[in-house]
Structures are given as structure tokens and as C-alpha cells.
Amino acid sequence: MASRRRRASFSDEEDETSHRSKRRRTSENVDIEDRLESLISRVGEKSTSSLESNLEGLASVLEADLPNYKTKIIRILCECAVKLPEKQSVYTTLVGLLNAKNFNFGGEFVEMLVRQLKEMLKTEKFEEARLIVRFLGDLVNCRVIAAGSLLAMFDNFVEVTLEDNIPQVRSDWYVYAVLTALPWVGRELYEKKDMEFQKLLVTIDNYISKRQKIHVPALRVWSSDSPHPQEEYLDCMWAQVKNLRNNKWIEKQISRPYLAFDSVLCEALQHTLPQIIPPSHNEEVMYPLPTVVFRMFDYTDVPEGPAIPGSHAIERFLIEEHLSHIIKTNHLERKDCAAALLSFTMRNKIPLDYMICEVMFGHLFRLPTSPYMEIMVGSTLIELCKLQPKSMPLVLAQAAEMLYERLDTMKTTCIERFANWFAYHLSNFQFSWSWADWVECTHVNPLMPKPKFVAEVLHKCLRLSYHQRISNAVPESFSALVPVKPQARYKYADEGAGQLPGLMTAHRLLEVIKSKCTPEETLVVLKELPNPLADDTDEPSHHPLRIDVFVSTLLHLGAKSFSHSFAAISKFISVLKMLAENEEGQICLLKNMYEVWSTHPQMMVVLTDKLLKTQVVDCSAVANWLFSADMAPDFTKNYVWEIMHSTINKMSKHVEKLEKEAEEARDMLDAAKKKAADGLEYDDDDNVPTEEQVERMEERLELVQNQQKRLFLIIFQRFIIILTDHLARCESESVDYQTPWYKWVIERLQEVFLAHHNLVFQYIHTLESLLFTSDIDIHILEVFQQFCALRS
């Protein structure tokens, strides 16, 4: 008995020892894997040793770890190929050195990278796929991949241009993926496969010469090509590649550490890429949209130091792409982003401040939409000014002056983004600016781009400061462009208010609300007001006088701050919903809000958002209100379009939320049915919805989707009406239709298409058949056709 107990005791001790040993081994494995990840991801950063010696050392370390950690090492390197593209040649060299030491490793790495490429193409991660294509190209330089097999892949990509019934954006992307890899691998292909390479380039040339470019006017920042041409991205890329070809495929920008290891790499065996066929096209695929290359500076704008590369020099593209990758990697941390940009390799050979500035503004002004928030661009530029106080503020001031001078031909969307950035920038420099240089804008039509820009900048500055501060910041000559001091207007307290209907009720309501009445008590006070629409034969749709008295009084009492206004709306939300139970009532409510807060655009933006969130007003009511005659004086002001886009976005998010909920509920129900069919039980805790509940959710979703569709139909129909009226009036009066008002409105129409392109494309056929028909004015129809061409 005692013997058995001893054996059991020994057994328990052995189990415990074994468990501790496994735990230790697991912990050691994790530590080693973390160390490998750190070593690989940090190679190429600042170091006391040379890059070549670091690569050689790292290759030896990884080679020793290959027997136990090969899969992990391959996975880390594949991640670095996509996530750290600015260090591409460092990683291709590392892979080349490992391939020279271990041929099987090289084969497995290429196999995994190709598998990732195919997966990226299937899942529509096109930018990541393009970076892998570029990486594969650079592996040819490191003797990992045979040049012929890479050329075969390029041929397969370019053959997409010969497919029938595909959108141009599909073939554009495959051609662009090949072109952007050529700065890295072009020389190697030229030396080893010249005949086949030339055939590929001829095919690309034929394709680019036949492309349609209807979409280009919609994507240009400026309508004029003076002083810098606004080129479509593929045209510009092809011009740069042709220049590179004329220079025998030799460029001066790419760091190529593998050249130092030529004697080692040339002995390595090469791998052949498997056949890579682009996935066949289907209508659901969302290819990257075309862009227009942003140009703000040329060599004449840089006063001293290194010259900026020409617009068709491949170095210009390589520098811009590298800077863009740095921004993408660090865009969530402004300080890291600024420091990384200023640590750019070869920074002494280029005017770095100018090129950073151009790339940052290129992202800010990118159409159809900017890839980053405006505040990211603004805050990063501030950090750059802090790090480079002697040069960057001067470059930004020069850029602001140049942009201001070109405002007359700048797109409305870009003028607004410029105004938002400039106001934010000024707020960080005590609103100090050489305003006197812009004084001529105070002597022209206030709807012209320059005075309009200055007025909008001052409105934005007001949001970041206070009225007296902004009034004092600009010269007296700018007084006409300084916004009026924002304050609520309670018309029932104005001089001469005695003639207003509902005056006595308004004063009584004021006292009742001040005495902390209930919502029901306010309705009793409002009940005595007569309805001015009661004379109509039909039942009145709403009660404008009650809405007027109640909304004016409520907003007047909450005028002290945003919080006070929110509290007032929240307390009396039931009254607001009762008074504005249909669209006419909601529009009336919004008109009254405008009457109270017409001098405070930010308050109107915030209150409209609150009314939408609390479902007091519908999105369609907001759209109709903004296009109403009451809003005509403010129709070209930026805040109106801030409200419009916010309304569309709110509707979009609501639809997305309901789509997700309905989809999840349907999936849960289907899974439960499958379990039941298999004879399995499911837990009551799963909260599986019933068929009836799912159907109700789907019905609600369909209703909201129809509301979204109706919202866009309302917006585009109202645009067509006001623009058609303007064009007809100008024609009848024999005057030029190209007025400042027309510029703002036609470009706002274009902005709605571009800013919400993913949503609008869902309704493209409806819009084409109902609104943008062949019988509307060609100037309006052209905007629609340019939009359609984005994905055609």
C-alpha cells in the first residue's frame, strides 16, 4: 500500500516537472520568436554599423534559426514586404542572402509570397498586391527569381488589357502594378530579356494611347494647366517610365544594398515563379479609382539648394511614393510621422521640405476623397514646423501664397479643405499672417473665390477662437469679410415685435419653461395659438405658428452654450416630435432654428446633428430645407455643405448598422436551423431570433434603404432644378452662365457624387433613367458622365 502511494507521489512529481518543462519551452519559443520579429523589422534603421554588415549578421542569425523557426521567419518577411515597403530593398537583399545559403528556404518564401499575392487579388487588397508585385521584381535583382518567370507574370497582367467587357479601372490597375515595379527591375529585364521586355512595353503603350479619360476633369484640383499640368496618374507614370527607358533604366534614387553582395548572390540558384493568372472579373469587385497627380512646385520655386526632380523624372515618383509610405505607416502618430519624414534617406540630395509639403497637400486635396483626416495633415505639418523651425514655416507660407494665387481655378472641394487647414494652421501661430498682401480680395465680388476663401477661413478661425480675437487679427479693410458676432436672435424680444402673431403666447411660454414646467404643460400653452394654414380646404399638414413660438423660445432659453441647447432639446423632445410629425413640420422647425441662429453656423451644424440623432427630423427634411428659398443667401457657404454631408453620412451609418444587425440575425437563425436539422440542441443563452423577428428586421432595413435612395434622389433633383433655372435665365437674358454662383453650385454637385461615390454607384441606373437623362442641359449631364466614367 505504502509502495503504491510512493509510486503515485513520484508520478505526480514527474508530471509537474514535465508540465514546468513544457511551459518553460513554450515561453522560450515565444521569446525567440519575438526576438526574431524585432531583429527583422528593425533592420535598416539607424545603427552604428553599416547596413551591409547588419544584413550579413542578421542573415547568419536567421540561417541558424531556420531548422526550428523557418515558418515564422518566412511569415515575418512576407509581412515586412507589405507593411514596410520603404525598406523593400533591405528585405529583398536579406531574402537573397538566405536563398544563397538555403535554396529550399528561398523556394518556400517565394511560394508563400505568391500565395499571398493571389489572396490579395481575390480579396481586393490591391495596394498590398501591388507592393508584392514590386517586391517580386526586386527579388530578380537579388537572384532569387528568374527574370523570365517575372516577365511571364507581367505579360499575364498586361493581357488583362485585351479582355472584353471589363471596366477600364481593372486593366488600369494591372498595368499600373507592372509600371510601378519597373524602376526596380527594369534594368535587369533590359539586360537579360530585352526582346520580350520591349514587346511588353509596346503593348502597354498601345493600351495607354487608347484609354478614355472622361473622368479626368472631375479629379483635377485645378481646372487650368498653368503653371503645372494636372496629369492623370497612368499617363504621368508612363511618361516617367519612358524617360527611365531613355536613360537605359538607370535611376538615382533607389538604395540597392544587394549590390554589395553581388559575389555571393550571383552564385545562388534561382526559382521560377508559378503561373500567376489574374482572377477573372466580376461586377462586385471594387478596383482602385483613378487619380490625378498633384503638382504644386517645380525647380523655379525652390530658391536654393538641390533642385526638385522634373515632373516626368522617375525620381519624382520614387520620392513621392516613399514619402507616402512613411505617412501611411505613421499617420496615427503625428510626432512619429514628422520625425520619420525628416529622416528620409538621401534627404541631402533633394529639397526635402518642399517635397514633403507637396506630398502632404497632395493627400489633403486628393479627389474623390482624401485618404486621411484633415486634422492629421494639419497636425503633422505643425510638428514638422516644430522640428524644422528655420525652414518648414517658410515653405508652408510660400505654399499658402501659391495656393491662394491659384484659387480662381481651384475646385470648390479643395478650396474648402484649404480653408479648413489654413484656419487650423493660423490658430497655432496666433492668427498672424501678412493679410495686407491679400487686401485686393476685399474690392471684388464677395462670391469670387479669393474673398470667399478668406471669409470661410475667418469663419473657421472663429470656431477655434472668439470673435474679438479674430476681429483684431485682421486689418480694418477686411471688416466686410469678418463674420458677424454669433448670437441668438429671439424675434419676440426684438424692437417692433408687438405686431408678431403669437407674441403673448411666446412670453407666457418663456415664463412657464423657466418655472421648470413639464412638456405636457407647454402643449397646453401652445394649444391656444390659431393655425395660419387653417383657411386651406384640406387638413393642415402642420402648425407653423406653434412650431415658430416653441422652437424660437426653446432655443433662446438654451442659447448660453451647446450643452444648454442639448439639455433643452432632450427635455422637450416629445413636444418637438409632436409638432414636427411630418416632413413639412420638420422643414418649418429647421427654418425657425435658422432664424434664431443665422449668425452662428457652427451652432446650426451641431443642432441639426442633434435633431437628426434624436430623430426629431428626417434626413430628407434636412436636404429639402437646405435647398429651400430661405437658405438661398447661405447656399454657397461651407457650413451648408457640412450639414449636407453630415446628413448623408448619418443616413449611411444607420443603413450599415441595420444591415449588420439583419445579417447577423439571419446567420444565427440559419445556424440554429442547421443544428436542429442535424438533431443537435442549441443553448437558450444564444438568443436566437425567430423567423418573424428576422423578417421584421429585414423589412425595417428595406425601408431605411429606400429612404437613403430617396435622399439622393431629392438632392440630385434639387440640384438639377436650380442649375437648369440658372442656365435658362442666363440664356434668356443673353448673359454668361459662368458666374461665381454657378461655379460653387455645379462643383458642389460634383462633390456630392465624389464624396459619396460608393453609395451613389448603387443607384447609378436609377439616376440615369429618372434624373440624368439626355434631355437635361449638357453642362449638368457632363458632371454625371464624368462620375460614371470613374468605374467604367
Second form
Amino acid sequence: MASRRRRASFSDEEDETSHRSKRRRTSENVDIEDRLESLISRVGEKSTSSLESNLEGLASVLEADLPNYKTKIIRILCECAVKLPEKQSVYTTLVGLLNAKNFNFGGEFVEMLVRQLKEMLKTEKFEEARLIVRFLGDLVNCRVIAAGSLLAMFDNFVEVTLEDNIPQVRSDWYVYAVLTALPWVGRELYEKKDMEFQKLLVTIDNYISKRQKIHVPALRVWSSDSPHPQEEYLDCMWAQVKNLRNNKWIEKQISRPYLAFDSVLCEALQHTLPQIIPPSHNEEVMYPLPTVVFRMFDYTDVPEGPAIPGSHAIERFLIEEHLSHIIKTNHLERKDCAAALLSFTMRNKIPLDYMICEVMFGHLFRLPTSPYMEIMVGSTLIELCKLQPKSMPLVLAQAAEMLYERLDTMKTTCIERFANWFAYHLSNFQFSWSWADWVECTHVNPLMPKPKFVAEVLHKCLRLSYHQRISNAVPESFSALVPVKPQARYKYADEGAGQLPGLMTAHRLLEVIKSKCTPEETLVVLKELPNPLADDTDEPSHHPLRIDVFVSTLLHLGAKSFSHSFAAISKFISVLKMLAENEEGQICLLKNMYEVWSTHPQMMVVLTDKLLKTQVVDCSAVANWLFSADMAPDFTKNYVWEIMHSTINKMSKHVEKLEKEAEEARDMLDAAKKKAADGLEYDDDDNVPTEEQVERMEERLELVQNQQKRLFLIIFQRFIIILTDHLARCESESVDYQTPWYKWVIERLQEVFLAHHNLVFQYIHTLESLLFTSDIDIHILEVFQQFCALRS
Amino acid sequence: MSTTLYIGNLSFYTTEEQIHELFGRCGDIKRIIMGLDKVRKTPCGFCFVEYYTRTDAEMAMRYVNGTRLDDRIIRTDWDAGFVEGRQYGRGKSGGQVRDEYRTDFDEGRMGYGKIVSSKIKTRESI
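Rather than the form predicted alone that you just supplied, could I have the structure of the form predicted together with its partner chain?
Below is the whole assembly, all chains and molecules, this chain first.
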């Protein structure tokens, strides 16, 4: 309905009237179509009568509507197959029942679904395609599709593993699509086509054993396999399927409503799938990236009730997949999401709270990037605690405890996500936590993961609260890890400031700004300052003393809040731009900001953001500043990386925006040219850009694209320099290079690759020939190679 | 399409920084306008958060509405967009109207509502 109305508003007058009358005529049909949609999409939800009787009833209704609404019904069912995968077997059963009543319908449905599958494969919608494969498998169980023809499709898929010169991610996906359908249809294939099925499995086995796994270290949440192995997804899936085979393809997790209709379904005629051949590979295709299976619990962690299935039990995969589908369907409504998770169909047979918790954290920690916003996970966990107040908070506390215990081998990116979540969670529960249990972390090197985690959590808690509250929330013994109270430091008001060369000017500046002077007037005041760089060179690149006096004073005056600081910057933006006209000046400006606000990381984050947005500083200046010696004391703190990533994101958003604008302008111009060539009237209402304007836009785009590339090159080069220095120093002093500092820094390098993987992949050849060359240290090179392996 | 949210039931002591930290988790914030007491020019328990994009504002509606900040359950609502003047409370005594009539004791919002507390004061002076 909504789309109808939208479309109407775009059409012109004449169209609209004809549309309206058509709508009046068909409004009855629309009502029925809406009703069908609602009936079909809601079947299988909680109901007072049994699922079987609901399905039977719905099948009869739909059968009666088939003559008039066949196309619509087929379209709705195909949509449900992809959009509501958690109810897959409800829909396969429904299709089975309809097929038994009306053979032609079954044929048309299968045809449509196959067409959709081919389309998804062509348009690289691989997850949707995988769900259709699984659905087709389940249709064999419902006697809609002949087992042999499904097997033929599987054969075609697995044959991809024999192709030459293709990336592994391609063959991986086709194998994975087959493997994940087997819990549904394995038993049928085993009973009906055992020989051919065995052959298929042998091919898969061969493939699995020869795969490259260079990418795995980059994707693991923990570097250690203790207590739980962190397995590559296809290896794990294959182990689970082999177990399933050993159990004669019988699993205990899937609800199969079609079993109740066996007598009806076995009468039905089956359809043969048409030949489905995977589209051939080309360089442009983006296959899904591999993953590592996230595991944090095993049966020993669940104190009572049903046991958690083992890591190689197919049930573990099925539950995880089912819960993931529920999250995907409901993630935009956290309350519905929590309720849907807790009403999981087989909730009494599994330790549901633990499984939900594991899947949620698996999403939070997923590498290269999390599929959802961190706050989606955090707020849904809070809802789960509200709905299940007796058990969920305890399970979450246990989980937090376990994650804390495993911090030493946890990847930096994940430690940061964990800290952000934990602080957020605590802020919703009065910051109460049994901190005393973690007191040991106050006795070790503060750069070690545990004390560092606690310090970052407290810092994030502080940002959500205030200093006194956080100081009071932790025991005295944690005082060294509690952040200092955030305060602006105005050095020209410090004791002993008399020695500072800019003191007099600073005080004068303070006075004129307070008396509401113009930007020009501040320049007059600053003019009297000598340039300390003038002694060394004739033409100094910037004026550090003027920058120092001006920035310190301005930020001091705006120190009251973000808004005050922003207002101060806005008013004197012309002065800032003049003082920081080149990169050296900009870096100097940022250093002075650090001098004022070193105890208030959040202020530095928002100020840097402001300075970037107002184009007072460039992205590359920010990156160089963060890597500078002045920032070394804070280099392993999260906020530095918060600034780094936000800077990269700002750059890429800018590029995207210009790309879109240039593309649209080019399209408009081309369309206008075509119109003109066809002898149609030139319509100048459309604001068609000129050739010259479009070229200028494209030049500008190229410029920022180069800036973006340069930004990445700077970041990677500076990483290589500091890491090489460290490794060389350790070697010359014959000490272990694996220091806490090294862990943080090498993993931040990895993080830059992963967090921006789509962008960085564009530069892979430049990086290989310019920076990550074979002569650099293998530890650094490895990070690059693992990254490259993600798509090879 | 508005990208601005009205945030209610804040403590009078909650700062712009705290609001930024929580709402910044949903997207890039354009500006925050603190609601002020018309007379005293101090925070009076509400604010506006404006995002750059509708999508980010929608995220905040989804994931922040009904969760806690400074130990209070805060409320988010769509706002038509900030207009100068709206940052001030519309209650008789300068704050928000709801703080005139409240009869409960709310530590984060200066104790009792204005009317009740003035009654209490009168009684004490008698």
C-alpha cells in the first residue's frame, strides 16, 4: 500500500487520476492480497490451536484462492522463504500440502524459487541464496522436489571446488551452501541416493583437507585454543556434518511439521529441479568473507538443567543459526528481539540463556566487523535481563567474568568492544559490580590486558557518568586505574608560568576575547610574538608560539562544555585556519589541544571531529599527530584509536559523497545529451550540469580519492616504522619482543586493515609494492598476508 | 524528515558530555541543545539531540529510548526540529511544566515539584 501511494505522488496529474480509478476498481483485490500476506507471514507464530491444524486450514484457504491469486501467493511464499528462515519448515510443509492438492502450483512455485536463486547468485546476495538452497533441500522432505534433482544441483555446486584460478572464498561458499542444507535433507539423500551422496561427500572431504587457512589468525577473537578451540567456520561445519553422518543423519533440533502430514504428502507427485549452474567467476564478484566460530561456553559452564551441545554436534550449529535468524529478523526492535529469543521453540531442551548469550557476544566480537551496532547488542541484552530477571543477569555476569579471565589472549579490537559494552551495561545497572574479585589486576604492569581493560571500562563509565560516582563505585585499591578528573589545563595560569615566553600575550588575548573582540583583533595581539623557528630557517613553516598562545587560550575560554568549545572555535575559525595553514601547523595545533585537554579524552575526540569537519585540520595531519612522539604516552589507549577510526571514516564518507554527486551529475548530463541527440527538446528546468561542471566535480573527486589513499599509506607506513623500531631494538638488546606494548600496537595495525577492509582492498597492490615488501619484518608482513588471504 | 530527537526525564545534573557519549553510540551527532530553566539558565531535565542523518536518529529511537542515563530511564521522541527559544522550560517558575505539578520527591530534579515544595516551605515557616 505504502509503495503505491509513494509511486502516485511522483506521477503527474493525468497519471494520478487514471491510477486512482484503477485503484478503486481493484481495492477489493488489494484487501484480499493484504489479508493473504498477513495470513501467510503469521502462520507458525504463537497460537491457541496446533501448528498442524493451522497449516491444514491455511492450505485449504490458499487452495481456494489459487485460481485468482496464484502469482501473488507464490510471490509471498518465496519472500517468506528468504525473510523468515527461522520458520522454514513451516513454509516447506505448507508448500508440500499445496503441491499435494495442486501439482501445477508446486511446479510454478519451484520454478519461481529457482529463478530467484539464480538471480541472487548473479547479484551476489549470497546469504539469501544459501537460504533458498536450504529451502529447496527441505522441499525434498515435503515431497515437492525429487531427491535426485537436488543432488544434481549439489553436484554442480561442489564441482566449483575443481575450478582453476578462482579465489578460495568462491568454492568455500558453494560448499558451505551445500553443507548447511544437509541437516535438513541429509537423511533423505542417505535413504534414497546413498551412493551418489557418498560421492558428493568424498569430493567435499577432499576439498576441506586441501584448503588454505592463512586468514584464520586475523579473524580469531582469542589467539589461544584454551579453553575452547576457535575453529575456522568450514572446518567446524564439516566436523559437525561428519558427526551427523555418523548418527545416520538424524538430529534432534529441527522441528519438522511435515512429518504429521506424511500420509498426504507421500501421495504427491514430485518436480525435477532444472539444471542450476553456478554463474562463472569474475574479478568483480564479492563473496562472503570466511569467519571463525565464536565459542565461549561448554557443558561444564552450565550449572544445571539441559547440557549445552558439544562444539561438533550439529545441534550446536542449528541452534546458533536459528538464534541468529531470530536476531536478524528482529534486530530493529530490541524488545521484540529479546521476547522472540526467549520464546525459542525448543527452549526447554537446551540451556537457552547461555546459547543466547554466546550468540549475542559472537555477533558483538565478529571480525572483521560486527554485523550490528554495538548498542543493539547492549540494549537487547538489557531487555533480556528485564524479561528474565532471575537468570539472565547471572548468566551475563558469568559471561563477563569469563571474558575477563580470557583477556590475555583476546584481540585488541574485541577487548575494546567488550569494554565499551561492559561500561554501557554497568551504567544501566547502577555501576554495581564485584570489583574486589578483580583486585589482582591492580598489582601487575598496568599495560597488561586486565588492568588496561579495567582502566578503559572505568574511563567509559566516567564518560556515561561523573568522576565522583565512578570513584565511589570501585574499592580504594583500584584508585590507580580510576581516570583522573577531566579538567582543562591552562598553562598560562599555572604557577611558574612566568617563565613562559607567551605569558604576557596570552593574558592580553584572554582579555580581548573576553571583551568580545573580532577575530582580526586577536591577530593584532598575536603579532607581537616572535617565531621560535625563525632562528633555524628563513621561512618557518608555521608559528608554534602563536598557535600555542591562541589555541591554549581559546580552548581554556571554551572549557565549560562541548557547546562552549564549539562556539569558541566557530567564532575564531578564520584565525585557526590562518595559523594552521599547512600540516606542520595543524599538527602543532592538535598538540596544543592535547596540552589543554590530556585528562579529557572525550573532549579531544569531539574537538578533533569539529576541527576536521570545519576543515581546520586535514585527516593526514590527525593521523601524523596520533603517531607523533608527543602522543606516545597515550598511544595504546582506546581513545587514540577512536580518533583514528573516526578520522578514516570521515574521509571515506567524504569520498562517498563526492562519488555519488559526480556520478549523478554525469548521468544527468548523459541523459540530457541523449535526449538532444534524439531531437527532443532541451529541458533546462532540470538543472542539467555542463560538461565543464561535471569535469570539475570529477577532478575534485579524484583529488579526495588520492587524499584517502595517502591517508592509508601514512598510517601503514608509520605503523611499519614504529613496529620495526621496536623489533630491532628488542633484537639488539636480546629481549623478548612480545611486550604488552607490542601486542596493542600490532593488533591495532590488524584492526585498521579489518575495520576498513573494503577500502583497504582497493590499495592492496600499492601496499604490496610500496610498503609491505618482502624485506620488512615477518611479524609485520604476516598481518598483511593474513589480510590478503581473506579474499584469496 | 526530522533528524532531531527530544530527550526527556533527564536529571538536572546530566551534562552535555554524558548525553554525547550515549547518543554518539548511535551515530554522528550534529549538535546537542540543553534544555534550560528560563529564569536561572541552568539545565532543567530535557534536551534536543540532532543527528546528521535520519538513519542515525532512528537508531537512537530504537536503542536508547527507555534505557538509563545517570540512573534514570530516559525517553526519546521525534522532534520537528529545534527552533530558537525552545531550549527554555515553559513552566511558570522557569523549568519544565511537569516539574510544577509533580508530587513525588525526585533527587535528580531538585526534590519535590515546584508547587508542592512551595507548600512545604510555607508550612515550615508557619
